[in-house]
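Just the one chain here, the form predicted on its own, laid out as structure tokens.
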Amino acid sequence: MASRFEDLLHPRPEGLYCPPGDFYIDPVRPVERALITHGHADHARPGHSHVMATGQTLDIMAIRYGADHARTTQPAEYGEIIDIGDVSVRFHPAGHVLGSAQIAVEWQGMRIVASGDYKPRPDPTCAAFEPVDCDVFITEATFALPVFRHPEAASEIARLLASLRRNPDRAHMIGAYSLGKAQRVIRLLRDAGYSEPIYIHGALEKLCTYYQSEGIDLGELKPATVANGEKGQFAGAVVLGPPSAFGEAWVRRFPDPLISFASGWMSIRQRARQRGVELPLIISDHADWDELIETIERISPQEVWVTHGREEALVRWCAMNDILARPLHMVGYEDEAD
């Protein structure tokens, strides 16, 4: 049976639907109106009439679409309400990636918060999560199996510079997606003291200058290109690409390279093995088991609904611990990029 809050927001095909306000949450396929919780592909499309995100989100999109993305666009700040028709908006931080948020909906004395994709633990490239009262939580799901218990990314940092300093002729070849992880990681090395140039794949160039024009301070980056005689430079290097280059001659262009991913799926050993992974790096932006629990509990709403990833097991979760949950079964959401 539909409860109440369905009146203010549901899924349908396009994505999250609000009938007072007449517009989409992450729409996957073009609308009219959408709000975007982040830059991600999976969530922010191009095609959309109008379209209402963080300042950095819509300079993000604009980076990897161009700026005719959207007939229209408005920047939304942290905390600003916003009205649309009945209906008030409010954008939180999701502490996912640079510009990521949580939308508050609220309308008739309701609120609904969908939380797109979010992290509670600290970063240094992004503003940190907020948590948010409402009545209906929308939550991710990505890992949500009690098996995903993410250690902490300075730990997984620690193994890196260990190894580099073990295989100092071997160029570190670091799997990382182009939008929050990449900037991550070398935050990241900067933070535990690594002040050495790393290298990266053109592909995140664009990403890693727009991050710095933002204050993210990353260091000296050059780009990961061999010329002809130059391969040894890169001995003992740490080299940045998507994960889409390592099936590439670009990663047999390093000297001995030793292939690692930054991603939560790395506690997976198969996955790992399956990409020829010798360093996997358990670094994850999204929430894992412990915190999508400890995140609902300090919300403690009424509902809460379970959007894309391992659905079935935190709704379970939340029956046994007496809280109304559903899945939303929607589709067009992927979790391969973390």
Second form
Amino acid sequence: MASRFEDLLHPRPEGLYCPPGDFYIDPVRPVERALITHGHADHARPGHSHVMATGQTLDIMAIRYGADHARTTQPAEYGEIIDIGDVSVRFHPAGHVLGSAQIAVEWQGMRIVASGDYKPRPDPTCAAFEPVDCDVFITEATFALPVFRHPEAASEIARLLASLRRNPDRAHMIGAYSLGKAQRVIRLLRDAGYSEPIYIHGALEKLCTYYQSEGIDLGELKPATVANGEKGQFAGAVVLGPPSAFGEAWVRRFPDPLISFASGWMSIRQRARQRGVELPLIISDHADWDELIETIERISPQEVWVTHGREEALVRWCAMNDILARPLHMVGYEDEAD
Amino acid sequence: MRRFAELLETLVLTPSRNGKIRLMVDYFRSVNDPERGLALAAITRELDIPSVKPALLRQLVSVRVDEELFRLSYDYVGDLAETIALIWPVKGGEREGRNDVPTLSEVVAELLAASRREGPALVKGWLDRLDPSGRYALIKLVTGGFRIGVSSRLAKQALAEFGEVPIEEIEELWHGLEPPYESLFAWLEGDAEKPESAALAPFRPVMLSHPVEDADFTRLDPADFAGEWKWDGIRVQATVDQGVKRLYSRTGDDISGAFPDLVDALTFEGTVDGELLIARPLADASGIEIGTFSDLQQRLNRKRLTAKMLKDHPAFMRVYDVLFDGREDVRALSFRERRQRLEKRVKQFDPRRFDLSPLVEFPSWESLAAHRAEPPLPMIEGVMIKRWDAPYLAGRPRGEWFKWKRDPFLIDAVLLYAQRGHGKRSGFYSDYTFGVWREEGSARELVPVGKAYFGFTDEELKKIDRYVRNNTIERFGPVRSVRADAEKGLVLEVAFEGVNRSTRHKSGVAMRFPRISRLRWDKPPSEADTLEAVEALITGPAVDA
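Moving from the form predicted on its own to the form predicted together with its partner chain:
Below: every chain and molecule of the assembly, starting with the one above.
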């Protein structure tokens, strides 16, 4: 089903390629020219010659990979029109994490929006998602099944606070991805009136500091390192760490740890159980089912291209609603990351 | 319903026993009658409401959700109740803040009043009013598929802690009570007298034993004690009270429904204590043949009993004590006197269904040790030592009954996979799958034969954990595959109580009660045991003398 839109963008093993502009969007392999939607490791990789992204995404890449992750970098302001050859591109907020953007690509009267990962609901730690009028909308499908309806994040935080009251002797260990989710959980806790120091694993430190330097107040953060004889001070404390740290010796230094995990996957009990999660928090940085279809209805593009996740269900929904849709079968994007 | 749903959800996710008890105690404290009593009945599976078939629920969903989207979702989630709970589309969006959520009492009362045809419409109405976790609880409730990792024993333990009374008192009362248990809660809260046990054929708390210790043999005089075989079946209490017949497990669960063949054969008046076994009549009708533990397992946890099952695996009780002789409570009498009464009584029982557990005569502890070392039947797992003048006491009194189990079987196996633990063991690889060598010609491969997660000290746990981390070859979520071949691997000495054939395990065997008995850091994995050696321990059908 080749359409003329494919002359403007189409998938290649390296990533989404734009022939008239000779660039890739979120390439998974090193390329000459890359446009990056956001700083998560599966979208933003080191080793490209030239990288264009929002200033915040470039900062995040520099924090993660070092300032020399690319030969040259070029920041893009939200809303600024930038010409690359005959193509003009524009970055729009995606509401996913700090600095995240959708990239609109325009050429010969057609416009395609590669939305990267996005979330339409408000998030105090990043600019709000902006629907962009376009011919082709490229959407993710991480939570594209009608079983995924994320509750209000504030009500999940209320459950966390209730658990802290009920288990004042236990350290509450919250698994949260180090870019975006961790800072959002902390900010939500502050919004709910939690003013105690929050303890963070070393892997979160630089990004939390960066968020704070960008004006996102996270309150008092302390390193989650347990000195000898000080285990007791973590009773009833909130400790955040990356999910990978939960398999490590680090967890057991805390008093009777209560394992929690902040993720959209947590709406499925079996998942929570398999991971040994006692307190699942359904907090996601991706659109849920209702938000995916509302976004598509609102933009009402001529075509919908679906990247990673549960493509089948979203394509099925589009077919039922007479919207032309196809999966792109992109590889290299982490399905499980949220 | 909201609080009940929350209780279920937290119970399912809380790994520790004490944590579960705490959740239930909190719930009983903070929720009023009759809601809490109905929740208790749901957890203990005593709630008898007309059920709604899962197929009907699917029908309800198919009206609102595209079949294909449902199929994709069900594929992904894996559990029907959970899929329906999550996918149920609610007109008008958010449920938050609604105050017309049905209570558990409302749900139960309306279901009881409804005809079978009206059930689905009621459920549909409730699904609309509940949030996903409420819907999940409701579906589990009406389909009767309640598996939340809480036994009725644990619920009774929570009641005991809630009311600060011994659990035996709850167990003894239990079968005279009905949901929503208002008189029970009133008593536990100190607002009323203990409810009278009015029901016929109630459960009587059983007497339990302690493991015998080396020091006991020098301290105790063998002349004061009787010896008995310790049977490897299931401890049961059979009771007949003015025609009402019941079979109870040792924790007071009524298991009459699972053993109608045995219950029908209860023709005496009174209460006896003994071991449930499987026994088939001999071809020449000269006696019976006792089945194996795996025969008995065939009869456990069956939803449906077929005629064939009843015929091929007949239930049998080997009795060893009497609590009520006729209508007379004989628990205060000595074991000697009770035994005399029992011997007389058993003569009136149907010999195809009941017999008397024989005494083991022993002049000295050495002689008892010799009996223990050579039991006449594989269904014997040791000996019991009972004080001749002990009354029948509820619970586990000191110094009256002792168990002296045979030594466990031991094999040397190799660690294959390790899984992360929960709660206090979070962050430790504490659940171990181990394997032995399967030999085919000159080819050898390690096949998993079991899983164990206790038997080691905290110190040893740390060492195994370090070993797992340093020798990981693959990771799948919380599980690590550990290097195990002829040259390199960790040998674990595993103790277990027996081996059954199993079609579910790749190796074809399933161990009973496996635990780690020793870490064999010194032993090369090539010298671990073979599958053949494990298979040799499978106990076949035995002939009863």
